[in-house]
Amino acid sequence: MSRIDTTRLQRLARAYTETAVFYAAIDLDLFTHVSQGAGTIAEVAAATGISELNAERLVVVALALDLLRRDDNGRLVNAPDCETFMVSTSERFAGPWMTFTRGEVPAWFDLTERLQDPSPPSELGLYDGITVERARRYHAATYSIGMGAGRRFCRTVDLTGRRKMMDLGGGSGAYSINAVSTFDGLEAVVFDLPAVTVVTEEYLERNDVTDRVTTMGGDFINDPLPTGCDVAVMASNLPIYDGPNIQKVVSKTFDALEPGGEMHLIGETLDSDGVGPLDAALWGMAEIHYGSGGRSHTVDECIGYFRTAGFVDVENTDFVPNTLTRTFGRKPG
């Protein structure tokens, strides 16, 4: 029997140091410099403008975190995911998304007080009173990762023959942009808060899809949904809301869809037993910082929302393993 010690607990107690090193590496554009040939500590120091001692400290931790590796010649190279997503000159650069919640770091260390706060939650949380400028900053951070998810959706789900997609809380329109670009004859409408749709239209113009994707401003919990749609997508909104509101949206979507239409709910979802994945659990906890009633939902709960609404052939499948699942169902007809 292995001896019990405090190693795991110590890792948890100091996990914030790993995040801090990752943020510093992004700030210093470490991964771009390494991608462009800075393969030694001296070269990293010169490229980033820090001392060799501090470059050594940074590189040693980056190697231990498997952010950097050494090639057969002993030179530094990026780990595959860092080379793909953390090089700032790449179109797939995800730095803004990785640092998106950086401003919330102090609040996480006040979590005890927030847990003890008896104030009732708001319905919209983070989005309560959102302005165009706030929406623009938000989607500047989420657009790259959203486009990747939209491409994955189009590889995963065959919408051939579908006519019009309802993109609930679609934000930058990433799912709609990819869908209409992939499936001939498909149109889409992004339904989001009025301030957000101003920003959506900027991304639609940027991707030259304004002839196939429109926007509609509203609150999908309380306002009427678009009509004439035979497919609906609701992505990355799940932990923002409580169970009754998710049920309300799924049921409203069922009513709004054309007979035979389908809905896809993509979100950070707990396993059926409610034990992990950790990412889904933490997204539910994060809602405490926005004052919302949002929480983590299990796979079984999501399936239940669909069946209660009237969907048939309901299933749940991995979308991004250990991060996102996709619950989907069909409206009879």
Ligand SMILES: C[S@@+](CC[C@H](N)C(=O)[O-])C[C@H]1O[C@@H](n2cnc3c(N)ncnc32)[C@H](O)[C@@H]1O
Second form
Amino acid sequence: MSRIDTTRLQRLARAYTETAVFYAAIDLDLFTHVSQGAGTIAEVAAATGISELNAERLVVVALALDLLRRDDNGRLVNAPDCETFMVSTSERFAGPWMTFTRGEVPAWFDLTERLQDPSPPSELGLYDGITVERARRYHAATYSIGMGAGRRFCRTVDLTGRRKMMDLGGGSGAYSINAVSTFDGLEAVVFDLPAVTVVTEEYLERNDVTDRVTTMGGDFINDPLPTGCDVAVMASNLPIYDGPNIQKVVSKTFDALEPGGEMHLIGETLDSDGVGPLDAALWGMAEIHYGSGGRSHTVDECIGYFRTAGFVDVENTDFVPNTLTRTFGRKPG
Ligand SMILES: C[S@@+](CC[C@H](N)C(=O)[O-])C[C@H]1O[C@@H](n2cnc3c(N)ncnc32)[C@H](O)[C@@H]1O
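For comparison with the form predicted alone, please write out the form predicted together with the named molecule.
Below is the entire complex, every chain and molecule, led by the chain shown above.
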């Protein structure tokens, strides 16, 4: 029998130090410098403008975290994910997303007080009174990860023959931009809070899809949804709301869809037994910092929201393993 020890608990107690090193590496553009040839500690020090001692400290942790590796000649190279997503000169740079929640750091260390706070939650949480400026900063981050997710959606789901998609809480429009670029004849409407749609328009222009993607400002819980759509997608806003509100928006979507239409709910989802994945659990917890009523939802709950709304052929599949699932349902024709 293996002995019980404290290794796991000690790692957990200091896990924030790993986050801090990752943020510092991003700030110093470590992965870009390594990609461009900084292959020794001295070269990393020169490229990042820090001392050799500190470069050594940084590189030693990055090697231990498998962010950096050594090649056959002993020179530093990026791990494959860092080379693909953490090089700031690349189109696929996801740095803004990786530091998306950095502003929450002090709040996480006040979590005990927040858990003890008896104030009732608000409905919109983070999005209450969102301004265009805040939406612009927020969606610089979601765009940097959402375009990849949007591409994955179009590889996973065949929308051939569909005419119009509503993209609920569409943000930067990443899913719509990819969908209309992939499926001939498809149009889309990004539905999001009015301040956000100003920013959506900027991304639609940048991607040259304003002739096929429009926007509609509103609150998907309380306002009417777009009509005339045979596809609905709602991505990455599941833990922002509680069960009754998710049920409300799924049911409203069912009512608004054309007969025979389909809905896809993509979100961080707990397994049926409610035990993990950890990422889904923590996104639910993160809502405490925004005072919303949001929480993590299980796969079974998502299937239940769809069935209660009237959808048929309901199923839930992995979208990004251990991160996101996709719940699907069809409105009877
Ligand atoms: C995490 S972002 C996801 C954006 C996009 N779906 C993606 O995956 O890239 C969540 C989006 O939902 C929007 N949202 C949240 N609550 C909303 C509501 N009640 N009505 C409309 N949009 C809402 C936010 O403004 C934000 O743009």
